[in-house]
Each structure stands twice: as structure tokens, then as C-alpha cells.
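Next up: a single chain in C-alpha cells, the form predicted alone.
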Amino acid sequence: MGERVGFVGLGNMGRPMAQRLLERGYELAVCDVRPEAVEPFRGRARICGSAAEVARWAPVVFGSLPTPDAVRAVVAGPGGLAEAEGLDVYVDLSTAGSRTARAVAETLRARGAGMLDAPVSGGVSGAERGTLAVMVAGPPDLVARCRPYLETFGRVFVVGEEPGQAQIVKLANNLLSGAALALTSEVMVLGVKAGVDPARMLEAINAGTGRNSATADKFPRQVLPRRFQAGFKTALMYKDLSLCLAEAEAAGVPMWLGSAVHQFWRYVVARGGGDEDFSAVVRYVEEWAGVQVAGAAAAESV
């Protein structure tokens, strides 16, 4: 193919789509703030010392960033992308909610440059294989000029014209992500602690009305094997619910819900969880009950 893109932020969600887009033939810039993370691509990629580096050589740059300051930060900040001259398109690939993508997509419209909000879904392993939900939202010229791009990441689903309204429906998903994830473990918890074998138990809800993602995927994959390797830091997922739920507030929408599955992941960070993968969260419930959700053991003392 052998057309320049560009890649801002290499942890555990860009890594892998900034990988995918080298073995489908394009010609790949990368930056990071950290120097262990672009190490990787040394000798298969351009290594750039900035955003606006990276904007210089690649009309197309893509942005994997973990909070709304870095989104920010990497467009307006210094040596930022808003500095460069021939940034065509910059794809958001980030959860950072409306506000920040609207602000993006206003400093570099000023700039003319356009802007696509697409934040994704499917974890690392989706990252990896390319399977991941793509949620776009932008004008639908520069969707149908990036969609070869997205689609390298996974299934396309445009969702608006306006920047904002893909990260609306982002933080509506992981909102429900986390809610599945914190119920399931309480659930669960409450099995192990009657006697029951988590996997029969699990076996049994899957084929039921209660089947979730986190009864088909994190509980069978994570939680009995204790591996706790989903890629997805509980303070993440705590910074999307906050979003989420500052969305709801500023929309004018109830989130009574909305607001128990918040303050339950707030808990887990503020006993110091933020840093563990999100699935880790069931040791907190599991410390309340004084049981073990692992393998095949109906019960075992924490």
C-alpha cells in the first residue's frame, strides 16, 4: 500500500492497532510518551519525538490516549498536532466524552484539519485480532476516506455526523461493561459462598437470561483462572463511568443505576484497585464474603 499514517499512544489498546496497520503494508509513524513503549517499532516504523512530528510526515494520525488531558494535550498542547502544517485528518481513537472531542474537533477545524470520533470496544484481545467494535462519529467524507483504516481494526459502525456522539455511545457501553462486570461479581460471590461451583454456575447463566459479557468472557477467562490480565485498569473504567455519568448530568437524564455501578467502582479505587485490571474488581466483594471465586472449588476462605 505503501500511504503514510501515524500513530499517537502505544499502550495496551494502540500497541496492537498501530501493529495491525504495519502488516497491512502502510507506512506507520509513531510517538509515545514513554521510550519503552515505541522500542517495539524501532527499525519498522518512523520513531517521532512528538505528536506534531508524527502530523508532519502522516496526513492521517490516530490517537489511542488514555484521559480526556492527554487527548487535549496531544492536539493543543505543545508540540502538539495543532502546530503541524499538513495534518489532513486526526482519528480519536480515545474515551475522553463529548466535551473534549467537540474541543478537539473546534482547534483543529481553526487549523484546517478534520476530525473523526472513534472510540472503540472489544479489549486487547479485540485490539489484537482485529476484531474490535470502531463506534465513528464525523462527517461522512472523511469516514469513507478512513474507513480502510478502521476497518483494520475491526467492524465499522458509524453512529453521527457531529465529534461527541460516538463517544456517547462508548460511555453508554462501558457503563454497561462495568455494571456487568461489579453485578456479576456480587452475584457470583453469593454463589460460592452457598456451595456452588462457579463453573457449573457460570455454565448455567450462560445458557440463560443472565448471560453477560462478563459471565461469557471475564469471569471464564480472568476470574476463575485468577489471571486478572484483561488489559484494562480499573481507573480507566472508573474515569469512564465518571464521564458517563457527568454526560447524563449535563444531558438532563436520570442515571439512578447508573449512579450505584459509579460509586461502586469508586470504592475500588479508593482502596487502591486503580491500578489492578478491571477484573480484579471481584476480590473486593470476595473480601466482604470471605470466599473465593477460583476454579472448580465451590468455596475457599479468602
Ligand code: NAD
Given for the second form:
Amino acid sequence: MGERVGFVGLGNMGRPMAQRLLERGYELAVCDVRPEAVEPFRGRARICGSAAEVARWAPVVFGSLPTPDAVRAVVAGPGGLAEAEGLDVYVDLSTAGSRTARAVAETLRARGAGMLDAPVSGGVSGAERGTLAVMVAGPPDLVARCRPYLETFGRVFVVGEEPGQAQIVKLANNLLSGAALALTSEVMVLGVKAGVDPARMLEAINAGTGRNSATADKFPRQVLPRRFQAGFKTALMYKDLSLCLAEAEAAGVPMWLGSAVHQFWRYVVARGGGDEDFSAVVRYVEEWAGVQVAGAAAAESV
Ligand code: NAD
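Go ahead and give the structure of the form predicted in complex with this ligand, now that the form predicted alone is out.
The complete assembly is shown below, putting the previous chain first.
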């Protein structure tokens, strides 16, 4: 039978990643603060009441948690990983910023356990298919030990040896992704207002130099069919942009354009859109302009 692994946080990303570990034959223990999140694992995995219980059973534990506070609670809070004897390594797949990654690594190191900073990109569909970009920073021996698990989730990119460095890469990625979605929303609304068919417009841009993750993926799959089910909440995108700007501020790096992108997403959250899917931000530009970016996407772009 397979080795024991644990997983804490079975949300949009954690659920499919934990499922892939099961499919690979690993024995799994899981926990989540939402009782309904563990239900799909009943009968297939050990259901635990706390992260500490997971870590008492499995020497390697993964976390996919929404915020820096949730990561710190799972590691150092009551019933947290740091209470468990026997934990070898915690692999944090969350986007929580470099300060949290370093703090968590330090807490665990004091308990004799290792930590890998391993945020991911590629969305829910990438998590389901095992095609995520897994950005990893940590000691080379831990990276080597955990590589087989990480390759279950996607392609592994080792970006450094210090926990926190992978967070920087992930936050940079999400600033680019958030910028692409915001700016694509503006230009697509402009095109529709000028009477252009949005599917034809995307086809042309995707053959040109403006192609990006929003024109190639989110607009054809989520926006044109008005599906809005990419599986990433606007509040979490806003959290990532805020973390990225805080990293830049601390490092003394300018963020002229990053600040504008942050402001765009902040407006959407302030309007009450935090719980919406992030692909729905186009609605706020549509509302201003009085048009909708809708239609059947060209088959080759879906
Ligand atoms: P989510 O909100 O869907 O899932 C988070 C899960 O963690 C929830 O099930 C929640 O109940 C659980 N949780 C919260 N606090 C907990 C605690 N103290 N103990 C145990 N469980 C707890 O979020 P998500 O979209 O799955 O994202 C998870 C992380 O991955 C975030 O850091 C996010 O930024 C990042 N991420 C998300 C995506 C995406 O497309 N959704 C892509 C890449 C990275």
C-alpha cells in the first residue's frame, strides 16, 4: 500500500489536488474547518478533526489555505501542526506571502520539522488535470524528498532554497494575471461598444501580440458564455495583489502600474464582489459602459 500523506484545506484547489494524491495510490488523511468539504473523501481517506491529528498520522502534510492567517492558524494555532510529534515536512501550497512562509518555516524548524514553500498556478482545471505550475523554494533535500508528490500536481519549478522565494514568484505571476484580466475587460468592452463581435476580436488578438491568459482562456471559456466558474474568488485575487504590493513596498520596488491594478480589484471588492468568481470582474466595466461581452467563443479558442 502507498505511503501516508496528509492534506489540510479541501477548497477549490485542495480538493482536486488531494484527489490526485489518492488516485496515485497514496494513503490520505484530510481535514477542513468546513464539514461539507471533507464529505467527498469519506470512505476513501482518514477524516481528522485537526491539522495536528493529520500530522500525527502522516509524516508529510500539504496545506491549501485561503489566507496568511489561515496558514498561521493551521501551523501554530490550537490543534495546529506544531503540536504534533512525528511531522517531517509541511508543504504549503497556499499563496500567503513571504513573511508568512518564513514565519511558518521558523515555527516548524523549532519543532524539528521542515517546510517547503510551494504555491501553485493554473486554476482549478489545472489542479484537476495535474498540469499546475508548482513553484518551490526550500532546502534541496526536502525538495528531492517531496518532488514525487509535487509532480502529482503538475510541473515543478525550483526557484530558490529559502522559503518565501516561491511566494514572490507566485505573487508576481498573479499580478500579471490580475492585470491581464482587468485590462482585457476594458478593451473587450471597448470593442463591443464599437460593434465588434467579441469572439472575432479574441481570435484576432490571440493571433496577435496582445494574447494573454485572459484573451486565451478566461474570456473564451468563462466570460463569453457568461459562465463565470473559473473557481478563484475575487477576494483571493485581491488578497494576492495586496500581498504583492506589500512585498514591493518592503523591498523598495516601484509599483506604478501594479497599484492601478490593485485599485481596480479593490473597487470590485468594495462594491461587494469579493465572493464572486474573478472572471466576473468584466461586469463592473460593462456596467459603466452599458454593454455586455457575450457570445459563442470560436471553437479553436476553447
Ligand atoms: P478556497 O477558499 O476554495 O479553499 C480554502 C479551504 O481552506 C476551504 O475549504 C476552507 O474551509 C479551508 N480552511 C480555511 N481555514 C482552515 C483551517 N484553519 N483549517 C483547515 N481548513 C481551513 O480557496 P482556493 O481557491 O482553494 O485557494 C487555496 C489557496 O490556493 C489560496 O491561497 C489561493 O490564493 C491559492 N490558489 C488558488 C487558485 C484558484 O484558482 N482557486 C489558484 C492558485 C492558487
